[in-house]
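The chain below stands alone and is given as C-alpha cells, in the form predicted alone.
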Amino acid sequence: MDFLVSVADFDYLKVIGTGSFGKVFLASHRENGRYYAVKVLQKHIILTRKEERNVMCEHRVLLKTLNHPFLVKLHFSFQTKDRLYLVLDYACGGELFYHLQREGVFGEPRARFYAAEMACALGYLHSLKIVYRDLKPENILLDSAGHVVLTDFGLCKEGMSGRGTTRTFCGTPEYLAPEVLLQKEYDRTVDWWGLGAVLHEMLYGLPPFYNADRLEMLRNIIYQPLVLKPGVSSAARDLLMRLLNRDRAKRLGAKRDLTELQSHPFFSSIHWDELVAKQIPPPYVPLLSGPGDLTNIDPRFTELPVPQSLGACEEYGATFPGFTYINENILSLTRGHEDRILSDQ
C-alpha cells in the first residue's frame, strides 16, 4: 500500500525543542500549508538504550487521547530507515517553563486557570487508566489562544486502574513524589503531587523543597515539612498542602481523583464544563504574528541548525511495526482522500 504521508511532504523550518532521542521541529505541510510540531526520534539511540517500549507507549497514548482539548494531538506518524516521525499540533504559545522563567511567578487567577486545565487533562488520562508521571513546566505548552496543551507521553504508565500501583523509578527530580524517590509502590496520585509541585512553582517561583544541591533537594522532598510563605491566598496554600501530602492515601485525589480537586475552594470560581469546552477566556493570550510564529519558543532551541537530511526519503525500515498512522480527520485537508485511518499491520 502507498504511504499517503512521508518525510518529503514537510518543510522543516526550525528546531523548537530537544529530547533524549531527537529533536522537535516546526514544519509546514507542503500541500495544506499548515504548521506542525514534528518530533523526530533517532532509532539507533532508542535501540541502544532499549527504549522501544517507552516510544511505542507514547505512540499508543497519543492514539488513545486524540480528542481531549488539553492534550497534544497526533496527526500523522511514519518512519524511515533511521528515524521515527510524530507529527503533532504546534503549540505556538510555547512552554509554560519559558513564560515562568521570563515572569518569575504568575498571579493566582492565571495559576488557577492553568492548574484547572492541567487537572482536567490528568483526570482524563486517569479515566483511560493512564498515569502521566512527568508533569513539569517544560511539558506544559500553550496554544495560540493561551490554553494548556500537555505533551510528551514517553513516561506514561498504561493499564493503571483506580487502585493499581507500579514501582518504576522515572520522572524529573524537582517534581517527583516522595514515594517514587523512595522506590515504593505508587499510584495515579503521583500526578496530583506533580500538579501541586507545578502550582507551587507558578505561585512562588520555584518547585517545593527546591535546592540547587540536587541531593539536598531530594532529601527535602522526602523529609522536610512543607513551609508555605505568605503572599498566597489561604485557599491556594490549603490546596498545596493537600496535593503535596507525603501520604498518598491522604493526598487530595486519592479517593475520587479529579472530582476531589474540582470541589476544592481554590477552584470555586471555575465552571468546569465551560473550561473543558474552552469557553473561559485564558488570562494570557500569546502575542503572535501568525500560526508559524516563534516568539514564544526559547531561542536556545530555534538557534540550533536544522539537519539537511530530515526531508530526504530513505527506504522504509520496519523496526517499529504499527507505528504508521494518519488521522482520519486530516486527510481531507491534505490530498482530498476520503476519511480513513491507515496503520501498518
Given for the second form:
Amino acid sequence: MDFLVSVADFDYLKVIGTGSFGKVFLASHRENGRYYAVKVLQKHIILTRKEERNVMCEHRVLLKTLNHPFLVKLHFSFQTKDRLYLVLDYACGGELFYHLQREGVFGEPRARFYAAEMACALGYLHSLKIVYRDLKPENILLDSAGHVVLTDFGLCKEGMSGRGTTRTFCGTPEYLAPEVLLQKEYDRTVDWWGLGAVLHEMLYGLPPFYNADRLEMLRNIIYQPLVLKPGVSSAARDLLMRLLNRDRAKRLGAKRDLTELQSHPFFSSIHWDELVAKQIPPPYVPLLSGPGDLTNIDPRFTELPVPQSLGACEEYGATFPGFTYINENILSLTRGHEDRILSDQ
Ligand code: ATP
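Pass me the form predicted together with ligand ATP as well; I've looked at the form predicted alone already.
Everything in the complex follows now, all chains and molecules, and the chain you saw is the first one.
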C-alpha cells in the first residue's frame, strides 16, 4: 500500500546542499505553504555502496531525536522507485562555516554560544546511546533565529553505551579524532574531539593541526603536540587542550560526558537550562527576508539545476521497508485528508 504525503505534495525550488548520495532541496508544501529542506537520496548509489544500514540508521536517529532544540527535525519521509526523501526543517540561516568563512574568526562570546549549543546536542545524542561521529563544518547549520541545528545523521553510530567502542573508519579526516584515523577502537569521546576541532576553527580561523598538505595534516593530528597561538583567553585554550587530548580516556567528557564540559571555566557564563530552552538570545541573527530565504545559502548550490523529475509521481517502491514516516504534529495539518494517510508496512 502507498501512503499519505508524497513527492507531488512539494514544489522543489532550489538546491541548497549536496552530499554523497544526492542533493538537498528547498521545497514548499503545496497545501500549507511551509518551507522544508528535502534530502533526496538516490537508491542506486546507496545500494551500490552497500550503505543501506547507514541510511536506515540516519532515518532511525532522526525518528528518535524528534524533540531536541539543536537537532534537525524530520517531518516526513517517503520513497519512490528510485529515491528516498527525508523532509526536514529548513535551517535557513545557512552553514555556520559559511558565516565563519566570511568573517574569518568569531569572538569568544559567539564561539562559546555555538560550542555550548553543539555540546548540548551531542550530550543529548550520547544519552540516547548515539555517537554523532561526523561533527564537521557542513553539518552545523543555523536556524532563522541564529540557533545551532545539527544535521546529517548518516554516520551516526547507534547503540553505543557509555563505554561501548567501535572501529569503523568514516567522517571528514580534518575533524576526525586520532583514534578514528588510526582505526583503533573509539567511543562517544570522538564527538568531544570533534567539538574541540570546530571550536578551534571558530577561534583561530583554521582547524587544529592545519597544514595545506592534507597528508601532513593527518600526520600532525596523530603525532604532533597541539600548539595554541596566543590571542584567545586562557580558559578557551585550556578547553581546547582538554578536548583535543589524544588520549581518549583523559579527554574532557570521558568520565561524565556533557556534565564535565558544562563545568569548564570557558562555559562559566552559560546558563545551561536557559540555553536549551532557547532563552539566550543568539549572538548573531541571520539576515532573512522570510522563511524561504536563500541569502545564507552558498550560491554554488543554489545555481545548480533542480531536476524536473523530482516531483513526478513515480511508481512507489518499498526497497527500504519502514522508511515511510509522518510526524504526529503534522497529522493536525493534514486533518480532513485522512484518506491519504496509509501505511507502507
Ligand atoms: P554527506 O556526504 O556529508 O554524508 P549527506 O548526503 O548526508 O552528506 P547532508 O550533509 O545531510 O547530506 O546535507 C548536505 C548539505 O545540505 C549540508 O551540508 C547543508 O549545507 C545542506 N542541508 C542539509 N540539511 C539541511 C537543512 N535541514 N536545512 C538547510 N540546509 C541543509
